[in-house]
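Next up: just one chain, as structure tokens, the form predicted on its own.
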Amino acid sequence: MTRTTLLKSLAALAVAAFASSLSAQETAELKCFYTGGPAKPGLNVEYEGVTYGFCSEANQKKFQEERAASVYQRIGGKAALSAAVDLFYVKVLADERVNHFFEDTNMKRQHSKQKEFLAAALGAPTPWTGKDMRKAHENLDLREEDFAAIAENLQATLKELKLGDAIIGEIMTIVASTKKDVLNQ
């Protein structure tokens, strides 16, 4: 073996070890989704560029059995509800009764936040880490037919995706339930 091929040789067992024990240690340092105890390796799945650890084969067959069935999941997931977040604001920022209460917010963020919130709340595996309603929206005055105004916007946009009726509904739901604390009732 000549000298070339022998540092060649060691280099890639160097590099090898090296892939392995980062390999080695991103397992470790995963956590089961649901316990928050130590992922078993082998027994992780990647959604959305994220990997997601489980500490069971149930616990990983339930979590992917629970994005299936997601609101979320069934609309087409981030890119989706990206795309009907950034529409459903045209239309609300056009909306004389309620673009308003938006003149002085930062539209990159509230874009952000709304696509966060809503993730959440139709159930993808991100938890909502924002403000609770009631704060978000405690010094706005908001009253009935704001909260309808903007629940007619988000209508709009579902049908003009062609979001089917059914899955309107159920996202309809989803949004009828932040009304009291939307509205500060």
Ligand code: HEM
Given for the second form:
Amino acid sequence: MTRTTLLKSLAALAVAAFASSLSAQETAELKCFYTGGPAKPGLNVEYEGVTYGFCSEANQKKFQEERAASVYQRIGGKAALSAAVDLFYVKVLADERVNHFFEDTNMKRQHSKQKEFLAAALGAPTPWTGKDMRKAHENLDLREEDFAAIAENLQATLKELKLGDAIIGEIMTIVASTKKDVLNQ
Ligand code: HEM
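Show the form predicted in complex with protoporphyrin IX containing FE, please, the one above being the form predicted on its own.
First the chain shown before, then all remaining chains and molecules of the complex.
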């Protein structure tokens, strides 16, 4: 064996060892989405670029059924929600009834927080990691009419994006379920 061939073989071995240790490590770290127990090999599901593991076929099936049934997936997932939230805040900031609440708000952060919150609320498998709605709004002294104005902007956004009345109704019901907390009632 020449020196070059030997070096090439060693390099190939190193790459193979690295790849196999990576996949072994990934499998070892993956937990069941529902139970938090070790994930069984062969049951992984890729969803919007994330790998989810499961401890049983029943739980894998449950995940797929929940995704298919979710409002989140039915409106078009991450891309659709992102477009909706971006347009929603254009409307909110143009609405003189409520735009003053956002005067000191970092809107880039707000867009990304709202996307994360609504994704989880509408049935994405990704968690909400921010403040609970009561805490997030407790210093704003919000009233019924403020909530109604925000909801109106969201509804107008969803209509403009050509979602059907039935699914808009489902989304508005989910958003309305946050009202008591948002208004700190
Ligand atoms: C309709 C239901 C609502 C939902 C689902 C909602 C959702 C959220 C979320 C996810 C955050 C970010 C929380 C965090 O930082 O962890 C937030 C903050 C905020 N929301 Fe709401 N919100 C709602 C209603 C309202 C209303 C009615 C107003 C005012 C008219 C409002 C004004 C604000 C403001 C000003 C912040 C704080 C931004 C900052 O930290 O500067 N929200 N909201």
